[in-house]
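Coming up is one lone chain in structure tokens, specifically the form predicted on its own.
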Amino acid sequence: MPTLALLTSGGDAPGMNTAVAAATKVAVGQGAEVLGVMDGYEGLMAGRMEALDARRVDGIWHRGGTVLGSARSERFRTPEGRSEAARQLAARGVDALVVIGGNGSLTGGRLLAAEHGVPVIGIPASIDHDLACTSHALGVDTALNTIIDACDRISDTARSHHRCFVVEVMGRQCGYLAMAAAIGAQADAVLFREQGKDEETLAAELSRLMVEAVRDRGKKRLLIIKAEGVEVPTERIVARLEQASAEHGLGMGVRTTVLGHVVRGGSPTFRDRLVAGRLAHGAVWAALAAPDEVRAAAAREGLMVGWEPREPGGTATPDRSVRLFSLDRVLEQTDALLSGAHPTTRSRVRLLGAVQGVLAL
């Protein structure tokens, strides 16, 4: 009987539990034993694994967070830590490891495969949407809905009190959440690292936006969404806007809200549940039923299942929306995505630039 281990790692994301439940049920249905690794790579090195079956995962499909737990692990970054992780997997007779997580988690999986021949299949799960070779990462849709709901509520207060709100959202180095939420929440402006603008440029543009919106168009509310990756502190942006309001006699107060970790929580949306289930199915297929050359690649460099990827190539799975990419390629393209060199990043910036003027109307 083959044995499959499931691990969630890094920041939690809505949809992780859905993927755990789906992978468990698909694997059990194929006659495999399933082990859940508790608390990410830290738990893997300690050998904390528990048997999973359909009954054990019943009721977790709709829950946020991860029932397996997650933890940042400095020890796993060392060769000694990864050797211990591989030893624990071998001791339990694990044939393949499914890693559900983001950039750092998949980097760990790639090293485990390359150094110790452990077959690793990654499932992209990161609200930051900062992974290449997939057009959707688990948690992104839920996070966006949370941000938009919060911004709608903030806008109610802003209109009532004639205020400008600067709302900071998560995303680390990737500005996707801010970009997409700005459209969905009808923001007046969006700030993201990929714009490459310095503090003086941002301050001048936002001050001009405020004056034109309030004095010339009579707007009662301004909403500016800022990605956390923007290096200019939110407090300094607020101070510059307050200065512009005072200098031009606009009478508009400026407030800030940092949504923070509230964006990570909550039950996954339909889209996150759908994608989680289908990616999990593809991951189990790659681990247990794929041709020998696919499983050999998983043991040599690790693989990741991608949802309707924009990148060409990859290996087909039984689901035409799911393709497999080597973790080497995923991580290389992810670096390009974050540096701004990837076509997807350039396309995002270009499209936002085209609508910036429309947002302010």
Given for the second form:
Amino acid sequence: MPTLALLTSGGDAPGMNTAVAAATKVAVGQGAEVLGVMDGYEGLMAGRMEALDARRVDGIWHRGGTVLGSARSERFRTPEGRSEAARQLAARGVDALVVIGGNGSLTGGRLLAAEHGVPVIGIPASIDHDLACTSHALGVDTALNTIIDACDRISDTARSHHRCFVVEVMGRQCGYLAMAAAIGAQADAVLFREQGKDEETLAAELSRLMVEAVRDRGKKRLLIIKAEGVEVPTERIVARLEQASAEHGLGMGVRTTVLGHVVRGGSPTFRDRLVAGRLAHGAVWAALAAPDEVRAAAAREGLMVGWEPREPGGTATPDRSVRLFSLDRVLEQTDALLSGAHPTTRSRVRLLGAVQGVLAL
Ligand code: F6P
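Next, give the form predicted in complex with 6-O-phosphono-beta-D-fructofuranose, keeping in mind that what was shown is the form predicted on its own.
Shown next: the complete complex, the earlier chain at its head.
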């Protein structure tokens, strides 16, 4: 009987539990034994694994967070840590490891495969949407729904008090949440790291936006969504906006709200559940039922299941929306996504540049 281990790692994301439940049910249905690794790579190195079955995962499908626990492990970044993890997996007779997480977690998974020949299949899960070779990472849709709900509420207050709000959202390296939320919440402006604008440019643009919106168009609410990764601190942006309001006699108060971890929790949306279930199905297929060459690739460099990826290539799975990519390729493309060299980032920046003018009207 093959043994499959499941692990969640990095920042928790809504949909992780759905993926754990789905992978367990599919694997058990295929006659496999399933182990849940507790607390990510930290728990793996300590050998903390629990048997999972349909009964154990009952009732977690719709819950936020991860019942397996998660961690950001410094020790797993060392070769000794990864050797210990491989030893623990071998001791429990694990045939393949499914890693549910984001960029850092899958980097760890790739090293485990490359250094120790452990077959690793990644499932992209990160509210930041900071992975290439997938057009959906688990948690992004739920996070966006939470953000736009918060922005709608903040807008009520902003309109009532003629205020400008700067709302900061998570996204250390990738500004996708800010970009997408700006459209969903009909913000007046969006600031994200990939724009590469310095403080003076941002201040001049925001000041002009405020004057035109308030003085020329009589707007009562200004909503500016800022990604966490923008180097200029939020307080400085607020100070520059207050200065603009005072200099031009606009009488508009400026407030800030940092949504932070509020956005990471909560029950996954339908879309996050659907994609989690289907990616988990693809991951179990890759681990247990795929042709030999696919499983060999998982042991050589690790693989990731991608949802309707924009990148060409990859390996087909029984689900038309799910394709498999080597972790080498995923991580190389991810670097390009984060540095701005990837066509997806370039098109996001271009599109948002065009949309900003419309949003501000
Ligand atoms: O990786 C997801 C993320 O939510 C980032 O957007 C954020 O910068 C980071 O996690 C926060 O991490 P922690 O919960 O460890 O403070």
